[in-house]
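Taking the form predicted alone, here's one chain by itself in structure tokens.
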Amino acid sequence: MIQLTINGLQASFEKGTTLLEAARFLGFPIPTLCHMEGLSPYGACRLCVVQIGDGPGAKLVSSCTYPVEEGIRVRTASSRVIRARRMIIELLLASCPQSKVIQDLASEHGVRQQRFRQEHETCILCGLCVRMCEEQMAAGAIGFRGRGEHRTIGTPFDITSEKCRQCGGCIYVCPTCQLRCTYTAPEKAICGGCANLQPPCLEKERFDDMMCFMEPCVACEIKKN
């Protein structure tokens, strides 16, 4: 067993357990987008970042791909982690502002602006559809093509694959296909229509971590002034 500390709580886990699995087992919520139970970890969206260590030597890692290590100290909701997640959500909104999944993440994490060039893409390259097709449907009909900014998902040579059974699994897991929001203008990139209550503790200078991990934080006695 490997012993580590998560948000001040010491616990032991089996070798090979990821930080995401460990944190969620202890009841600490971590948002994810490219992660799904039953599919291999991919670490594409980086939304599940957590902080390892303290001080100048601290680092952010994707918890869905990072295995537990002996003696490390993990923080899942430090101010640095929250800032990183909000920045990632802004970038995702710049790519796919019409995705309700991303809009809900923005509302949940208090993102109220989007400062990057609007793209209105239909894919964020999370790889969920590729892994679903290969690992769960045993088809492998689609995959990644190209590199860098030219990277896309599709079939070889854009020819319909004979292995595709039209099961719809790829659409089922796609965060940009499930539900669509209607806001398309850059100035309305964040509708906020599904906004949730936010924990105000992180906005207080004396706190560097969230005070509790309730979802949403409705029992917090610290009020916004």
Given for the second form:
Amino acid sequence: MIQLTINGLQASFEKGTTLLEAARFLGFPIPTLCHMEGLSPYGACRLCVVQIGDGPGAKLVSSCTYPVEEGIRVRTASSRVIRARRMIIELLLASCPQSKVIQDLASEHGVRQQRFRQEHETCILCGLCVRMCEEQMAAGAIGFRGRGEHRTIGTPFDITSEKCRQCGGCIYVCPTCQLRCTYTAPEKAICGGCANLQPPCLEKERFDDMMCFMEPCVACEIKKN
Amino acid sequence: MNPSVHTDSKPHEEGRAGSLIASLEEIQARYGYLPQKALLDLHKRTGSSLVDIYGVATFYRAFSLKPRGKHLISVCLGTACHVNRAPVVAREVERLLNVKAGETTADREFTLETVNCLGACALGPVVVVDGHYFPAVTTSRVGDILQSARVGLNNVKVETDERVFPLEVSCARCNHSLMDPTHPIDGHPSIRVTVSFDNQHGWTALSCLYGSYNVASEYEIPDDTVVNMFCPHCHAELLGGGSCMECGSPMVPMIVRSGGIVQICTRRGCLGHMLDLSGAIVH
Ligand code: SF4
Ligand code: SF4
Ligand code: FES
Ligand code: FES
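Could you drop in the structure for the form predicted in complex with the partner chain? We only have the form predicted alone so far.
Every component of the complex follows; first up is the chain already shown.
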């Protein structure tokens, strides 16, 4: 067993447990994006950062890939961690504002601005689909190709894979395949609508044909009646 | 598992992790690029997943999935070359060859690629044609460089060519200089090593000019012989280079005095060599 301190709480864990598992076991929430139970940890999104140590020597690590270590002092919500997390969400927003998952993270973590050049990528390279396909669907049909800014997901040679059995697992786990509500301003980097007390759709005349994930939506119900 | 299953495959194709790159290098050395069929064969033969093979093949710049031209032109767009107007040079090459970076001309003569730093920043903008370094390239020189590539860079006249430059090398083990001023080749001190092959053991002097392939030997080395090279001072075998990109034979590393490493192929007649000046101190 390995002894460590998480947010001041001493606990011991089996060797090989990750910091994420340990913290969640103790009830400390850590947001994740590229992590999914049943898939191997990959450490792509860095959203799950936690701080090890204190003061200037402290380091930020991704908790989903970091195994518990004897005697370390972990903080899951220090001001540095919060700042780093917000920045990561802002960067994610810069690449994929149309993703509902990312928009939800933004409103959950109080991210109210996006200061980077706006892209509209269809993929954040979290690798969930690749791991899903290989580890759960045992197909290995898709993978990463290229590198750097040319990195993409797809089948080898871009030809229809013989291995893919069209199970849809890859689409199911993809955070950018879940589209956000784009009703009020599709071009805006942050929708934030659902986090507002008064959803912006209330001010609009037509409301029932919009793309909204708040179902059943209180606002819609009120208007309908 | 039946161990005899793999006996007819090459040792590095036994599916060990890390053997994939070696297999890909071999395919690339054979065809000059990675044909789709060869990758599919590799997948069938070794059982490694096609996704991994394709991922690795597209990850490394050294691999190409498209056939390459006879001559490879690399224009450096690294930071130092970039501020020295390398993008203009790259555009000029694109204009003259009528291809974009990463493409091959229709007549399969030239492949143009851009690279990010060749480790010779002080010489920027650097253009490398078939392994020959052209320093401080300007747009007006691009035409000449392409022309000389067409003519063939490997039969250059050493005295008149600024593309070849002398190197001073030493043994990677004992750091003793390998330069031999008493036996000049091409008008410069030669690089002296001990070679052994087929029960013969004697000295060989290599030209120290990078780009020249002149050699003098105590014993005549037949073409295609792969030799072992030793330091004449500490008598250690010169080992630890990679394998030759041209023919796959082992390469021998030597330390370049000003910093960096040069590697030469040990097969007589092979022109494979590599210069890595990334550690170079420029005065
Ligand atoms: S649909 Fe095809 S590519 Fe996607 S997870 Fe299933 S098998 Fe893999
Ligand atoms: S396609 Fe979706 S799941 Fe796959 S890496 Fe991109 S964002 Fe992640
Ligand atoms: S959840 Fe840990 S890096 Fe993405
Ligand atoms: S930037 Fe061109 S050689 Fe370094």
